[in-house]
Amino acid sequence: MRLRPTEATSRLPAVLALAALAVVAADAAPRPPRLDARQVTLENGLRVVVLEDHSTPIVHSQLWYHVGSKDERPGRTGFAHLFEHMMFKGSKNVRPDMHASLLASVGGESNAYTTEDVTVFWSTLPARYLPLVLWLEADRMASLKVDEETFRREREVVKEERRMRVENQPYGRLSELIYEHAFAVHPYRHTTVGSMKDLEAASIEDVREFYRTYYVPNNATLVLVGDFEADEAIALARRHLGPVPRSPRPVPRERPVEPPQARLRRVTLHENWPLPVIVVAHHIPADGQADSYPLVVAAKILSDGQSSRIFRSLVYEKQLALSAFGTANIAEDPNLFFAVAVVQPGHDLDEAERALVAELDRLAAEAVSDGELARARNQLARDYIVGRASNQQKATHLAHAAVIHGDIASADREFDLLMEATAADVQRVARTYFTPANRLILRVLPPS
């Protein structure tokens, strides 16, 4: 339904009229289509989630291993990312680099990525080749080639990737610096790419032990979305991946718990960057916790786009920052909300810091307006609806719900939790977490 301005709103200034309509639109915002998926667990512990989508003759596969950089032990960082590379380097029946080539030869594509919580291998291909991708995944799960030559070669590839993306990029180490100083003991303290020192120190036996521990069916979730019959897809998964033996030992889940921060922390560093950076970071709860949902709404209000509070205040109005942004990193374990300002030349760092902190404090002191709350809800509805346009995006929602939440129904339920967050909820979480005692202020300055 197309909304039309009423006689009253038509007499308001244009901006106020649009804001009033936004509030109305938020109440009538469409919800994303529900994901009517099925889940089964095979005898070897592998979870299989299937969702039929007959709109195109395509199938998308995602295999999530529940291992990320937070599962690496001190002194051996970067292993999960290293295995993202090594899983394409050959197995008992597949030569190195043939995994992607075989899929490409039938019109498919594939890739992988690693986060702090998971390692994901995905493929999109014509639906009739679903048995091929399942056979390929089973082969490397059961018989990955982990030898000295492959390990050393891929270690050099990962080191070069670190040089290009982190060390040789202006501000490339920003995330590393934030997490290194925000966390004392939790392995979120190190980022996914790992350190050069740890990669150099790793041995082939370290690598094999990591593979035997985490790349097993009872630590994996397979999600299939596309043009198939659900029963047939489950039967194919059972035929190809079911025979892979489960690990005889439980997958380790013990991690150090980050102690609560008790006081304001300040850190000043120097990096070879062109402009100084101010970071204000706060510890926040884990994904799926009740407070995580209004924190997502708070992040939308503070830092989503050029009309958000932080960007508008520091870049447009005060002109203190060349760029300003923030993010709520909602992850499996408690993580961070942080806001960043790249300070304009000639401006005082203390002034930029005060302006950044003021936006966080204002969220705690004042309830957000109906217009701002409606804008945030509309953005979240947009994200969910647009974010489920493809089979790949639907699979990602389902896999995240299965692996991180342990419940595929949460893929739909959390949308309602976000839409139900009120202005009072947003103010409450800001008061709870954006406190001076829970705050890290990090200054990264160019060389003096």
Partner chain sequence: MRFERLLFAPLLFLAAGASLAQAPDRTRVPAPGPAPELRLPEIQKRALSNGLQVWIVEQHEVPVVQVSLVVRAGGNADPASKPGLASMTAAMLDEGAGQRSALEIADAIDFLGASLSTSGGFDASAVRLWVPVSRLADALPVMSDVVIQPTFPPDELERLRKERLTAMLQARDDPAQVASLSFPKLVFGPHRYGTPLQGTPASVGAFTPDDLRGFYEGHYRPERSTLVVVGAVKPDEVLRLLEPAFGRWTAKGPPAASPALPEAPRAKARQVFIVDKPGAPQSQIVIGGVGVPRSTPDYFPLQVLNTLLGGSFTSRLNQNLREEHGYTYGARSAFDMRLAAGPFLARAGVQTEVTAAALTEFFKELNGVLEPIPPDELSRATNYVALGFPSEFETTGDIAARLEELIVYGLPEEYYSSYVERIQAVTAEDVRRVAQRYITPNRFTVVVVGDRKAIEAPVRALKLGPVTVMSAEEALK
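What's the form predicted in complex with its partner chain like, now that we've got the form predicted on its own?
Shown next is a single chain and nothing more.
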């Protein structure tokens, strides 16, 4: 109450600010079309989300299991991903080679991926074959079959995937190095692909246990987007997946909590990469936390497009870096905001580090301009629209909203949260998180 007079004295600038906003609002970022989806939860706990889209006679199915590499137990890194592969190896009524071949024979595509937080199985196929994909999903959710020989062979495929993506590629180990040094106890300290040693140690008993624990309807969300009537799609989902029994025990959710970082960490490593790399990483809050939205805006201002700050300073003007970017990895548990520069030959690493840190410091020291903020908003609106063009993209956003935020409405509501983030919000989060104590500086140099 006592503060009122002070507020009143500040009214005038506030009115001016509103007037300025009104001008921007007339030219506000275009509003992406809403995802007008429906959600039901079956008796066995399976969440079903459906969205009609009649523009093309196809349907996309996405089944999310709420388990990822952060749920792996010590000594079994890479297991969630290895298990994902096993889901294509046959179930009671589906021979090992049948899953892919049945879908291919009706012009469908299917695949899967694993992240730190979730495992996602998707298929796109002609809409009339929706019953087929639901049948396939039900059979492997209810009655996966695993045998020792199939398991061993698939483990080789996964090891090969690691060699291809990580070991046989310059900079392939970059994420691994960042996360290993940024986290002390939280399982984000290992990446989804895991280590060769742990993949070798995995056993078929691990496969059975993981299946019983996590691959249950009460840990799953099915999203269907495409050319169907919503009622019919829900009825089909109920018919095929409804009978799969719920698990008798709750799905485990306990994970070690990363303690706050107390002081600057500096690490220098050597890798056989063509050019040196500098990383500046900071811990940030989890997906859905209020501060995560201004951090996404900050990443846009730092790093989206040739007019963004990091590109402009390091790549364009100083030509210190071959490429440079900053990104907010917003995940279910607190994750990282990191900026990376691949340093051009003949440039000093201290200089590149100073230039990267300077851009982060500048966000904390001064508010971003109205123009930069408007640009970031327009770019976010563009991402929203272009990122929801296909059925698959729409399904991914809906599933993420349902699984990570527990509410499909967040798929649209987050757009407003991003649009509402102010210059003061961006400055505040930069001051809060881009501090030396919360920072990891990683240098990866050629072999010494």
